[in-house]
Amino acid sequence: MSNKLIIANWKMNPASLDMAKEIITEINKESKHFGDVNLVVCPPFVYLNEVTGVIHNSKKIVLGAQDVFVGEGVSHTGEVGIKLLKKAGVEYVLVGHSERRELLDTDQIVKEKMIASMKGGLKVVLCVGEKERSEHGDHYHEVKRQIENAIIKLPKKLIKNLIIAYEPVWAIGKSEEEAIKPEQLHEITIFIKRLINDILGSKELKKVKILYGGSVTKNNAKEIIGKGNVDGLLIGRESLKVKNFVELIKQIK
């Protein structure tokens, strides 16, 4: 059985550098108890170097970024490119998160970021997911479009750096009761695997981890992974609550 992968997306949190250092220090202390779970922490850009300083010797935690800029040159005010991320110790990058897609990231931009990041030596977490769940299965079309537009004609040498995170928009930031049901997740996981198999082939499918994100807590994480048939989780707000987050990881290890 391959190691489970947990990705912590801190978004625009916490409120201060001291709080960021406190959170990552506590998580790092507990990481020796994570078993076969590997953790990627994605803090805001302004905290990258500080988080790196805490985890640089860790065997269980690596650094991720929440986004990346892949334009040419260095004259792009407000952007952070691949070389800067790598110098800060980043190994993973989120691409296509629903909050980025809502702002300006089209499928084409998502693919450009994905390919450039992979070629630059980063592992890419491609986020996909529908805005609404349809009783008639229309949501499958939205997920299919996002995945197809990203991975069709993807060079085979880059596939080892691809992770797909299914994160339905309707399930983000909700209560445990409103989160996706494990049976629903199992269905969409099978759908995604078949789609990858059709596009990239069965051999390449084995290289791609599939994660789930959306209202995951320490109370439902184990069931979501087990019955949902996924390889890990993409976690937002719960990753900032150290005790809950550590308990969540221990539940699934």
Second form
Amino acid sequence: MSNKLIIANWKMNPASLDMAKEIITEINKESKHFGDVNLVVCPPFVYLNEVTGVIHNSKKIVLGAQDVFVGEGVSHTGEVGIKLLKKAGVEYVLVGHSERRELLDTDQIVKEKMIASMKGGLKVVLCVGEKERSEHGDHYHEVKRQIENAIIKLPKKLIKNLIIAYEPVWAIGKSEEEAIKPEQLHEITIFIKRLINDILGSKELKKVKILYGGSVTKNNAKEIIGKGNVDGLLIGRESLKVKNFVELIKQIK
Ligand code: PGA
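Switch from the form predicted alone to the form predicted together with 2-phosphoglycolic acid (PGA) and print that structure.
Next comes the full complex, and the chain you just saw is listed first.
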């Protein structure tokens, strides 16, 4: 559990294949300095092949996908299923990111994607997080609902493939000052761990990494990861600024 995990969520970036190649080549060159940090890069589907071409021999960087389709058969125009992702070299998949929950991923769909991906041999980064914070602590209920609906009755043998990323929606895509305060993160991390402990048991809890995501930069990463009591980070915009991103990883290694 000591290795830290960083997930780079490129979303719909960068703007060209050449830029994608350049970014991953630079990051790959620096990866010998990553110490005990492991990195998962999640590019848009159209760049998966290029990225895997650069990192295929890496011991530090593996490939992730930003979404997955888990229906039966192959007649699904516009979708990308588990087998195709695995053939492209994908090992991890993001499930339940708030930007997908906003489109159409209900708790039920998130659970289906999670279970099918795990059974298909992918590691799943289950993203959860409240839309806003309230004085009355309603955000705890929202996070609890998302986690319970995903992991209740999760078969024991699949738990090793589960990572939970706590990403409060109000902190995503903001300035670094608006990221969560480490003390707030510490509180919710304890809450999430207790919940997993209650649902899956203490032995299984040890297998589940908990990450934080939302406006992480090279300037706040170390404090967030240290005082926030998390096992890693899920990073959007800062993961595309190579210099900053490499510095961020070196700081927390
Ligand atoms: P951000 O995105 O780091 O740009 O806030 C995080 C995310 O949405 O996963």
